[in-house]
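One chain is shown next in structure tokens, namely the form predicted alone.
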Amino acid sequence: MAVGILLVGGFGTRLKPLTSESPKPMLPVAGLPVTEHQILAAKRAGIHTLVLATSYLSEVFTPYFGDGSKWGMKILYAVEKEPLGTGGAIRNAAQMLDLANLGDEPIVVFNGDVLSRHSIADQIKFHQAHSADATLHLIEVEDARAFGCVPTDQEGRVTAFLEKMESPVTNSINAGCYIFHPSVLDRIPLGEVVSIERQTFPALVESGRPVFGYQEQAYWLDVGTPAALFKGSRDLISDEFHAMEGSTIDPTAQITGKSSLGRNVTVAANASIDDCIIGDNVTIGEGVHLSQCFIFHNAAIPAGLHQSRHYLSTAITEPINL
């Protein structure tokens, strides 16, 4: 058993215009959340408590995923009120963890903004495997010179946590999936901004503490950029489109490359729909033909437009750069 904390109060600026009416961690991939694939995961891991660190529109999340039982588990919020960097939003939301009756309960970290089909399951079991203090979720990329890298030693040791450089000393990269013991987290500052990166990782290695790094190569994608949502959505369907219940689709129309419709959406005769995300509750009217497009919930797209590569909602109207 473990518990969790989720990372969700990003404002998502690399995402605007998406991000204009939600908070990043809320925008649909094929059909659901970013955030409801997260928790399924985590169910699946066997976590029974996750606590919401949210900030940026935190007001969304409480309605949708109210108390966690629809998903078999306790959902907790904690409302960042300034922000705090990854270190300082995770010691704020643990908070809510109660950490000195945690006992070695692990906790899990995700990142908001990631989607991974890697085994949480077996990360925390190599985690007590090794009686870590810290386990970071590490991935190999072709070239890591984006994005810093984790060099470890032959048993998986960290020993070292380097910024972006133009000569790797390895390809292994931070995934963005962190296992805990409590009391790593009770020795973060409360209520200051501090990076979990920059300075709890590299500190504790520093001081020889056990941080370990668990190597599974699946699947990964940073949904950070409209490009990459869109991506992220069309690589978990499987058939030429998904449409989640309650949608109506006229026998006339056409839906292609993989697009996703939300709930209660409905298609009127011959419109034409090729590799969008729609949302919840939307109407599309006839004959309109849709490319590469964001509809936010709730639109109402008129009879006869032709866009592409717009992002869509019933105040904004805006490109979007793919």
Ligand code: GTP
Given for the second form:
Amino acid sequence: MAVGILLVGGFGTRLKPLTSESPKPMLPVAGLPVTEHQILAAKRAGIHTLVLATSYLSEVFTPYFGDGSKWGMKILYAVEKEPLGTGGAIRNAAQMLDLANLGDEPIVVFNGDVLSRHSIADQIKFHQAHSADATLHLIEVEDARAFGCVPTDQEGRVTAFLEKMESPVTNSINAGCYIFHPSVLDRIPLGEVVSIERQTFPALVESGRPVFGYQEQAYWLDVGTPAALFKGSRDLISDEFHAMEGSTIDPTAQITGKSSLGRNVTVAANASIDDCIIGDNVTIGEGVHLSQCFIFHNAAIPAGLHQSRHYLSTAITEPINL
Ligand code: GTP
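With the form predicted alone done, generate the form predicted together with the named molecule in the same format.
Time for the whole complex; same chain goes first.
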């Protein structure tokens, strides 16, 4: 059993314009918000209580996830008026947990923009077996130059947190899922802007505390850019396309390229949709051709529109840099 904190309060600037009207973690991939994929994984790992650490567009989360009973867990909400950074957000959200009665129960922290199939349960076991203060999931990438890297010693103990560099000393990077012993929270000041990656973790390592890296090379994707979000959605779809319940698709319409359609989508005659992400309650008119477009919830696409690589909503039409 464990409790969790999900970091969902960032501005998601790299994903603009997709994040103009939605927080990044609530963008749909394969028909469900990124956050919902993570909640399902958290549930499988035995997490019974989860705090969503919200800030930017915080009001979007509660109507969707409610008290969490639909997912078989308790979901609570912490709201930062101004974003407190990843560490500040964790400290703020932890106040919603019954810390006094947690004992040694581990706290699992998730970056809200990661799709990962690694075993959170095995990461928790590894953390407990090493009596660690903190255990980070590490993943090997082919080219670590775009990331900070995390070297470990032979026992898996983290030796440093290194910033991006031209010749990284290891290809292991921080995969954005951490297990904390509750005592680590005391090291993060309350109500201040703190980065867990740049401040808290390096300080723990420097002061000789046990910080471990848990290596598991499972499917992993950071959906922080438009191209990555589209890839994440396609990766989760095994057929030509995926439609959620309530969709009505005219038999003459063509849907290809692992497009995803949200709930209650209507596609009219002779429309073609290729490699698109379509939200809930969207209507696609007759003869519409869409390629690599992101259609936000509730949009009505007028008959005959031809568009590629665009974000379309009821209010905005803007190109996407894919
Ligand atoms: P970019 O602006 O494109 O870098 O995206 P981001 O704002 O989401 O930042 P980043 O990708 O570094 O954040 C990683 C995760 O932490 C995401 O799930 C964010 O939602 C979350 N996050 C980042 N900063 C904060 C914050 O200040 N408060 C909270 N609650 N979450 C945050």
